[in-house]
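The chain that follows stands alone, in the form predicted on its own, written as structure tokens.
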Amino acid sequence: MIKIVQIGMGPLGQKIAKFISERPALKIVGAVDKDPEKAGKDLGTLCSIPVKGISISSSLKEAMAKEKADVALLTTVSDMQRITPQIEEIVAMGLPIVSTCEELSFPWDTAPELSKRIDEASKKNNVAVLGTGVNPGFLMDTLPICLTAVCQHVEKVKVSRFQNAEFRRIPFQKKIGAGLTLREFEEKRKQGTLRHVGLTESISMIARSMGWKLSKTEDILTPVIAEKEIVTSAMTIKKGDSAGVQQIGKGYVDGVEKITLAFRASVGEPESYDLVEIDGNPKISSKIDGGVNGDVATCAITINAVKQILTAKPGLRTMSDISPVSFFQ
């Protein structure tokens, strides 16, 4: 049985704890959250799961006082600047990590110094660290990389992820700017707080796997404008306001666009799907009608990766470094 400590008890952390409770091969032995409103609460009560005797701790040291975990699942922040000291503290206790931090999915090009810090700390403590999720982590990077395995030649990779955000968690809807006026959307875009994090990391991961040296990348962000008033249980979006975000990531090799990632998430999006198109020999087009539910998939892949991280070579790893991840009971 694999023993897990869950660090970060927000919506994703709570769903992960629920998923762990449904797997016979897994056991949650501790939970951590620095939020004073959560610390001290009963884990089973907070997550509505049949787990007894575990209170949410305010520190990892406190959580590990009764029973040591085999691996830590880290669902706290999205950026390398804030996640790095958290990771250093965790690996110092000898725990490998699977994290949902988007920038951690492939940080070598975007945050080389912080990547080196994490890599060195992990190797020093003989554990591995992995950033993963549905996107980045699988749909727009690992999946297209795997699909090129049958290609003799690849000219271009294009991935499109369109989703109706009405069925996603409220923090995600806010993150994509749903309900904002266009002026508010533009202000948040300039602040860098609105964008979907991970397109550049996915582009870098694909490029490295293809052996392509990127000459430049682009990340173009625009609002999806509501054509009519949209009313949901969580919000009312006026006609002309932002219903979500469209973000296009592009990777160039010697001035030629080789990688295109199109991400569009909005409340009321008419069709949800995930589409991978490989321009090569042979040409490949693979579409998932209805798309993949991001919240379920992110929690599932985080859990499913624990077996791989326990046997991975020490250091900072990406999904393209470890053995294939799959569901296990």
Given for the second form:
Protein chains: 2
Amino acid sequence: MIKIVQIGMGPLGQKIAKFISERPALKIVGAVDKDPEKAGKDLGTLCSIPVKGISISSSLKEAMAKEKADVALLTTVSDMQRITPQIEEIVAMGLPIVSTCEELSFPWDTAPELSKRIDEASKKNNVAVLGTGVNPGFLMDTLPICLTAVCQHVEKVKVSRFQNAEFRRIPFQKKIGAGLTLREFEEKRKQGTLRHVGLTESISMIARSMGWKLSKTEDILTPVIAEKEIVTSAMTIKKGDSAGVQQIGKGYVDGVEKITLAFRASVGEPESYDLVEIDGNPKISSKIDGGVNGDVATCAITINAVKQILTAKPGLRTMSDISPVSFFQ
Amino acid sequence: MIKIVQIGMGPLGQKIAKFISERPALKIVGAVDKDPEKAGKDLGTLCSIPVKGISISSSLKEAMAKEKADVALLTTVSDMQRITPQIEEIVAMGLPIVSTCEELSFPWDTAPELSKRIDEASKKNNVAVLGTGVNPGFLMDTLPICLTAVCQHVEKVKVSRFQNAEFRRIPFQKKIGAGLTLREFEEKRKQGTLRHVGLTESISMIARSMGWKLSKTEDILTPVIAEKEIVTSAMTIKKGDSAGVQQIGKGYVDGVEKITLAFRASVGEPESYDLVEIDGNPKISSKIDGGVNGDVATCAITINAVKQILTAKPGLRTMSDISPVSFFQ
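Same protein, the form predicted together with another copy of the chain this time rather than the form predicted on its own?
Every chain and every other molecule in the complex is listed next, the one we just looked at coming first.
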């Protein structure tokens, strides 16, 4: 039985608490959120799960005073700047960490100084720290990396994650900019709220595994334009407006595009799928029909990684340097 | 630059030597085969590769006296009984090992005593030992295990490897029993020459990762019967004769079939592919169109694993407990 403290009780943290409560090998022993609206509330009630006797603590120290955990799950922020001091505090209490922080998935190239701080703090406390999730963390990095195992040589890696958002939650449709005029889309693009965080991290992880030294990376975000009027239960998208978002990340080695990550989510997208294409020997085209549901998958991989993080070498780890994460009963 | 000694200079060992010679990060420094027909021959000539100054040694000791390797690749036999003393000899010289021995891919359940011997010998010498390959070693075990990473729960794992042997080498067509009468097929089945080694090992590896305790395994081999006459450049297969082989492995937990591995190779098979189906949440169906060429893939994964085996924890390791193997330049 692995004892877990969940830090960050937003939608992701709540779903993770639910998943933990359904898994025989895991036990949630504490929950932390500094939001005064949440602190003190009953965990079972907040997450609608049959867990009794745990209330949300406003600090990790308070939560740990009640029952010591073996590992901390951290689902608070997406950026290295803000996650680093949080990690330093947690590892100082002797806890290994699995986090959904997107930039933590492979921060060695994009945030080398902060990576070093985390690496040193975790080594000092003899624990491992991992950033994971469905993307970044799996579909656009770990999975293509694993698939190259059978290749004698690799020239190019391309991953496409295409999603029809028609039947997704309305907040998801809004998040991808469906229904916006192109002017509104451009405004939101500038604000950064449409951006999927993690393409550059995934590119870096792939390049590092392949032994490729990146000379340049790109991350280009554009609207998917509705070719005709689209009517859904939630909105009407006019012809010529945005039906969603397309974001393409590219990694170059000596001017040659070696890595291409294409993410597209739009209302009316003809097909949903996750596709890895490896140009090499042998050529590999591996497709997951229907694609992988991101919400379930991110929570699942986070709790599945708990087993590996407990035996991983101390320090800042990535999905490419711990043993394969899998479901376990 | 990683220095490699190749032990076993059959077709697989020769191809591996070729692959090593094409990879900038690797260098072959020795080759061993106890066959007196091969010992003393020039490696470059035998493998048609531009490697100079290495002759096949009849023993590892002889090969290592010339130049010390960092790691040994071992492609001699498929069974634990014969590979164990070979491994003990190699690790005693301080060399980690990557082997294509099928039964070594996950021997903990099928050969616990020999596994323990290998584990102890390698730990004593502070090196790691790994059995890998395309199958067992990747397509029917490591890959489905990795794909479950995004699952909150898994009910059943099914892997199908279907190959149209029409355009494969004639020895491969013969190996799968194409063109045999059903009586001849049954004779060969009894002799064991049609059997693919490794289904039980793959089932054990998956079960161990999922935390499932197997109550029973099955491994059933039957002919694929030609529904009409098939004429190829190499043979004519009569209607009702064998066009190839089908082998199905099953793993049961408390009487429930939880793991199904279906391997089929026949002349005229309608489609070649590798398919992983995970029944769980989310459901996953991941298909590699055209399938993965086994010869290239086994040699590739063996040399790709060299990088991981050098940093792996000492002892008998499996693909499910070392960091992900990938191509590297």
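If you superpose the two forms and keep the largest set of C-alpha atoms that fall within 1.5 Å, you have the rigid core. In this text, all values refer to a predicted model and were calculated from it rather than measured experimentally. Positions refer to the first chain, counted from 1.
For residue 247, is the C-alpha shift between these two forms 2 Å or more after core superposition?
No, the C-alpha position differs by under 2 Å between these two forms.
For residue 298, state whether the C-alpha moves by 2 Å or more between these two forms after rigid core superposition.
Stays below the 2 Å threshold, so no.
Would you say residue 142 moves between these two forms, meaning its CA shifts by 2 Å or more once the core is fitted?
Residue 142 C-alpha, core-superposed: shift of less than 2 Å.
How much does the C-alpha of residue 168 shift between these two forms, in angstrom, given a rigid core superposition?
Between its two positions, the C-alpha of residue 168 lies 5.1 Å apart after core fitting.
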